[in-house]
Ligand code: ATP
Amino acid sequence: MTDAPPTDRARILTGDTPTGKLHLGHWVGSVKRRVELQRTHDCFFILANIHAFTTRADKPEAIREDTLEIVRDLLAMGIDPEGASIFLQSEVPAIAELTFLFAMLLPYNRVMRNPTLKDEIKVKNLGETYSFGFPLYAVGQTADILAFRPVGVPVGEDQVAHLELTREVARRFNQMYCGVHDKAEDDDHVAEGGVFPIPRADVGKVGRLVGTDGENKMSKSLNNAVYISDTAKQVQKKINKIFTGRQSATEPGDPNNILMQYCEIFIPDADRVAELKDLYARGADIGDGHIKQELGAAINELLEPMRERRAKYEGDDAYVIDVLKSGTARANALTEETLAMAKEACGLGFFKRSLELD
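Taking just this one chain, and keeping to the form predicted in complex with the named molecule, what is its structure?
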């Protein structure tokens, strides 16, 4: 693994929280796009292991294990660790330092109004008991992103609200400390002397894949996910459990229900999908069971090469840690530079420092 410094290509930052393994929602919402972007951009993929403590502080071993599993999932899905940098949030101190600075630029009520936070509090049953650190993660995420001064962030729809917060912080910082005009266009911030570009959300074609419960977003915390690492049998079993409420093969079905949505997303032959939808809507003797078989086979065809690649990294923690270490070294080289620029801008640039990984 090389510690090659980043090039001057445009940068991308995105990533995952180790609250479980990666699933089909990650593939369609973000990772598929990452695989394309790694060819043309300098890509940084964060493992937000500190943020995982916001909901799992009592499970440090599970967080550690999921961190390694997600690296395996990313490699399985086609991320190339020589070209893209997969790194550990916990070993990039500039992120924590920027979080503190950015927390001063956001009104408390603005953070709490974030619809994604509200939604998470509800669906994860956090009630009134969530920690102070839980809403802080929304601020932390602005630092995760801006530390890399990226042009874009490939994410699912749920992250758009977080990205809006990030864009606000970047504008405020540039205006407050770098002399960027209040009315400057987003694209002009850097040319006007701002430290931070105003990054764009790059939402995948399927911004929100619904889980097999047919209700919530497919999520690693909600027990409604088909995992990249599931066996073919497990995949088929989960697909078979999808509930449509349809009683028989001759009952007209809703061509936009969860089962049909999955067909549209995962069966690559568009003509076949159109045909299935037509038969389904007419109740033309096509049972849910048959459709589920066809869908399960299509998903397994997508996952099979990923499973094969993943098998190479199973049980090899040393290699996975090596991938993380070189990615983290590259992330530190860049984020230390950003932090120094930010400190200089707000009067904190007293002397230089350097960081090393052992």
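Alternative state: the form predicted alone, after the form predicted in complex with the named molecule:
What follows is just the one chain, with no partners and no other molecules.
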């Protein structure tokens, strides 16, 4: 791997918590946008392996394996490690230091009002048993982002609340330690002396993909996901399980149900999608089975090049780790600069330090 040269392009930060392989929800919600942005922006993609410990601290081997699998998925989907930086959260100490600093700027009750935290507690049945680190990860995500001083963050719809917390932290830090006026426009914070830009959410065309159960967001834990690495047969089998409640090909169907939503997202021919929706709504002798076959074929056409690329990295941990090491070195160079700026602003800048990966 070679180090990407520094650029003057606008910077982007986004990434994934390693909780399993990537699926279609990741593709349409964020990764497709990352592939586009890496051509025009300076892109950093975090693997938040420390955050994975907030709910799976007893499964370190699984987290490590999931981390490597996600790199394979990202490479398969078209992320170019020579241009974009894929890096490990656990090997970027500036993030941990900024997390602690930012925690002082947020009241506990503000963190716990984060709707994404509430949803995860409910969906994962955590009750009152979650660790102290679980709500802390919401603060940690603000550090993940702001350590890179990005202008934008490609996210799924469910992550917008996390980004709003990040925007609050950036404003508060700039106002408290950099003298930025509390009435300053977001776009003017850096020009007025702030360390951190106020990053914008860049939500993918499909902000939230419902899983094959037709109810919940696509997720490994809910067993309703179609993975990038699934075989063609596995993809078709999962699509065939989508339930619509429709009894026959002559029964008018809901043109906005989950099956038709998938058609809109994954069948590239808009005219054909419009035709299918019309036939479906009228019950014009077109069965769910036929539509599922057509949908499965379209999804497999999308995934086949990804599967072929991914096969090249199967079992090659050395190359995957090399990608991570190179990306992490770039991440450390930038985040150490950010941390020094933040420390200087709040009176902690006593002397310089440097980091080196072995």
